[in-house]
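Okay, so here's just one chain, in structure tokens, the form predicted alone.
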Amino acid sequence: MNISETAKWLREHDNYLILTHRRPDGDAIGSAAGLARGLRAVGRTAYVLHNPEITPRYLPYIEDYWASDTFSPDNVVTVDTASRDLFPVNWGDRAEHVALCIDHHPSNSGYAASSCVDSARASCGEIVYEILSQWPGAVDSETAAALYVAVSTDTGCFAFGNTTADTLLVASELARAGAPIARINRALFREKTRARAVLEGFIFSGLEFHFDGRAAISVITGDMLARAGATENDLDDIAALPGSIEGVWVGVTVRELSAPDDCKVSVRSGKDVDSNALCARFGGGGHAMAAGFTARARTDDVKAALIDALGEVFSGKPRA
């Protein structure tokens, strides 16, 4: 469905439960909170399923919308969730119950009964804003704040290559609607914990460069997290660090999860490397400039496989 059709569908139904994806980021949280409040503004009942993997930094924007354990929805909506394997752990694999998916990932698998997917958008929050804009009065200052969290985090405070003129226009409208952009920007992009600062030191000191410096790879182990005293709350956008080095075309972060043979890979790139295509080789996906996958393997083995895959990517791509 397009924006108008999706807005019409949402107005014709009621009693919503909104799902975010596993390890929810700012776009998922902001989109869910903004949609819930916007739906309430037009007289609909809407809650968000509590996501046990949320980090404290995003709680203030969504905790007022958590559904109670006794809430029984008539319609389930997902935001920023490309496939059923990304459903939150407390939802399982119940794709058959999802009535609508709102998303911006080109890798969206079409699991929902109806979908509104626009892969040209830098964030899901932009799509939610366009939907709510169909309804006069649906975007107040609190809704605008939530959606600004969504739009700003998925674009790295508008520094990433996915930022478009439409992104900036939406951000402008959210500021006009009352989003406290200075406060949000400071909280999400300028302040960092001591643990995060220490962890960044470990990451930069251990960076590996390959293919004449065009690829930078970081491995984050459980031991590094323990020594830094870092938690999930300190890891937001950690995948952007390797690609921030001058001359790097693609930055890769291989993070060890709870077990030594379980890891998460995040890829960030410029226009010269397709992150989505690279991650698709390993069963993952995302966007052309930001994608990822998980692997049941040790970090060294995953890194070696990635280096082989990057060798194929860089073959025939001479340095400019």
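The block above covers the form predicted alone; next, return the form predicted in complex with a further copy of the same chain.
All you get below is the one chain by itself.
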């Protein structure tokens, strides 16, 4: 369905339960909260299924919309969720019919009875905004705040390569509708926890460069995490750091997990190195520009093996 068909369908039905995805990000949370509040603005009943994996910083935007255990929906709607295996952990294996899916992933599997999918959009929040815009007055300042969280987080505050003129236009209209963008930007993009800052300090000061500066490798030990006082919440997108250095084609993060011989490797690359192919050599995979694997080995051994593998990747690839 296109935007106006989706808006029409949503007005013709009622009693919505909105689902986010596993390990929900800002786009999932903001889209769900914005959709719930927008539907209420036009007189519909709408709740969001509680997602136990939510990061605390997104809670304020959505906690007013969690469904009670007794809520019995007529229609289940998903946002930002490409396939059934990404449904929230507490959805279990309920085979319940999904009436509508609103999403921007090109890989969307088409699991819902109806879908409104636009993969040209940087965030699902943009699509939800376009739907709500069909109803005059449905986007108040709180809805705008939730949707701004969606749009800004999925684009790294408009700095990622997926940002388009449409993204910036939606952000402008959300700011105009009263989203407190200065406060949200400060909390989400300009402020680090103390533990995160100290950990970034360890990472940046300990980076190893190889192959003429084209590969940057960071090893994150359990001891570093402990000394920084870092928890899982402080590790968001930490794998992007080595690749953010000028001249680096591939950034690798080797992170020690609970035991010293158990580690997780994340690879991020530009278009000149295939992260997926590199990780496939170690039994992992992912996408061309972001992939990973886990290994039962010590971080130093994993690093040495990666440097060998990178040597083959860079052999015959002279620096441009």
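Residue numbers count along the first chain shown, from 1. In this text, the rigid core denotes the largest set of C-alpha atoms whose superposition between the two forms falls within 1.5 Å. From a predicted model like this one, the values you see are computed outputs, not experimental measurements.
- Rigid-part assignment between these two forms: Gly178 and Leu39 are grouped in the same part by superposition fit.
- Rigid-body rotation of the smaller part against the larger part between these two forms amounts to 24 degrees, from C-alpha fits.
- For Leu241, the CA shift between these two forms after superposing the rigid core equals 2.6 Å.
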